[in-house]
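Single chain ahead, by itself, as C-alpha cells, in the form predicted on its own.
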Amino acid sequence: MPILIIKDFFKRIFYNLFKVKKKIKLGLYGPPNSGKTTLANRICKDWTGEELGKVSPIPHETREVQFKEEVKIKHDNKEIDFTIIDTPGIATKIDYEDFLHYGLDVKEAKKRAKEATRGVIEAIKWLDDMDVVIVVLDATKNPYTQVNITIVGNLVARKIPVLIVANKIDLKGANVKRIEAAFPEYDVVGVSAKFGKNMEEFYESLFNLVKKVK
C-alpha cells in the first residue's frame, strides 16, 4: 500500500509539472484569403458544432476581430479549452479599386477598404493577447511575401509560440514544401481546411504547440 501511494504522488507531481495552461487564447492570423476563417469554422465544428464566421471568395471578408470561447479540443487522453480568435487579412495595401473586379459598387468598394485598414490595424493590437497563433498561408501561392514575413517578425519580436499552417492542399499546385523553405525554424502542417484533410495532424501539432506556452 505505501508504495501505491508513493507511485500516486509521484505521478501528480509529474502531471503538474507538464500539465499545460488550461485555458489558452489561439490567434489565427496570415494574409487575406489564405483560409483563416474556413480554419476557424473547422476547429468549431469538430469541437462545438458551430462554425464562427462567414467565408466568402471576396478579400477581407472578415474585417473584425471574431472569436469562440471555451472550444474544448481533445487529443492524446488530453483535453484544453481555446479561444479561437479569427483576425483580419493582413495586407501591408488595402486599394478599393480591388474590390471592384467582385462586382461591388464604388461605395461599397470605399467602405470594404475603410474597414479592412481597421481591421489590420486591431488585428496586429490583438497579439499581445495570444498565447499561440497559427499563420495560415494558401499553399498555391508563393510564400515569399513581404505580409509574410511582416506576420512571423512581429510574432518573433512578441515571442509567440508559432504553428504556420499551409492550407488548400486539396487545390492544384499546392506546394508546402515551399512554405516549410520559406519558414524553416518552424512547424509547418499541410491541410484542407474546407474538406478537413489533415485535421489530426494539425490537432497534434497544435498540442505540441501549446507545450511552448509559459
Given for the second form:
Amino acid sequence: MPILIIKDFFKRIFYNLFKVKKKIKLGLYGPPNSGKTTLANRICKDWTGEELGKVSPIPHETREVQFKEEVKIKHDNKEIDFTIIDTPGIATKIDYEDFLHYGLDVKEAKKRAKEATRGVIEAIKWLDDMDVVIVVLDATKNPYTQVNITIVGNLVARKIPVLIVANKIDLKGANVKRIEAAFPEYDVVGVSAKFGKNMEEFYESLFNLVKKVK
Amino acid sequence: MRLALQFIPYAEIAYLTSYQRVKKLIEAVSANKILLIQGKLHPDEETDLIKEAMKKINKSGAKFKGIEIATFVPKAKNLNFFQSFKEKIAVALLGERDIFTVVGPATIVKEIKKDPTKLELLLRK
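Having seen the form predicted on its own, can you show the form predicted together with the partner chain?
Starting with the chain above, the whole complex follows.
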C-alpha cells in the first residue's frame, strides 16, 4: 500500500512537472436526445475543426458508437490527447411507433427501432473501455430516472471517474440545481453544447476529472 | 383489463446467479406482469436487464416494447452505533428489506414517478 501511494505521488508529480501527454478515452453517455453528439461535436470542432456525428431532433439518431482520435485539448498550459467516444443513448424501452410522430414511415421507424436496440447494447458493452465518462443530461428534464441512476451506478462500480454535464442551459426550464441535487456527490457543469456556452468551465472540470484517472 | 402484480421476496432471488435473476425477471415482465421486488439489483444486473430487454424487443417483432424500472430507496435513518451494527447484520442475513424495485412491461407501464415517500405508476390505456 505505501509503495502504491509513493508511486502514485511520483506519477502525479512527473505528470504535472513535465506535462506528459496522456491518451485518455473519454466516453459520452446519457439518455437519448440529451445532446451527447452535440457536445462531442462542440469538443471536436473546438480542437480539431471537424465535427464527429450527425444530430437530429428524432431520438436515437446515434445508433452506433462513433469516435474521434487525437483530440488534443489544451487548458492551463497542459495538453491532453483524448479519444472522444460518442455512444448511443441508453433507454429501457424503444417503441417504433414513437418515431412515427417525427414523420418516419412504418418501415423506417421499425428499422430505426431495431438499430436503436442494438445501439443500447453496444453502448453498455463499451462501458468497460472508458478512462473517464461524461454523463450528458438534458437540464430541462427530470434527472431522477432509473436510466441515469443505472449509468452512474455502473460507472461507480467500475471505478470510472464521472463528470455530469447539464446540457441545454440555453433553453427555458433548464435547471442545473435540480441535477446537482440529484447527484450531490458529483461535479456538475451546466453548458449549452449547441451554442458553446460555459465551455471554459467545462474544460476545467474535464481536466480535473482526468486527474482522478488511476 | 386484467393486471398482474407479482411480489418477489428477497429470499426468492437471493441465491440465484445474476444471469438466472435477470432471466427470471425478463420472463415475468414479458408475460405482462408488474414485479415488486424486495431489494435492488446490482448495477451490472440492471444493465444486463436492459440488454435483455433490448434483445427481447428485437426478437418479439416490436410486440414487446421494453421495460420501466424504478428502485425505491427510503430516506436514510438516524441510527446510533449499536442500531447501525444491528441493521448491517440484518442486511447481510436478510437483504435490503427496506428497498423495493418495481419492473414492468413498457406496453402497460407508461412511466414510473418517484419521490422520497411514494412510487407512482402511470399505466397505458
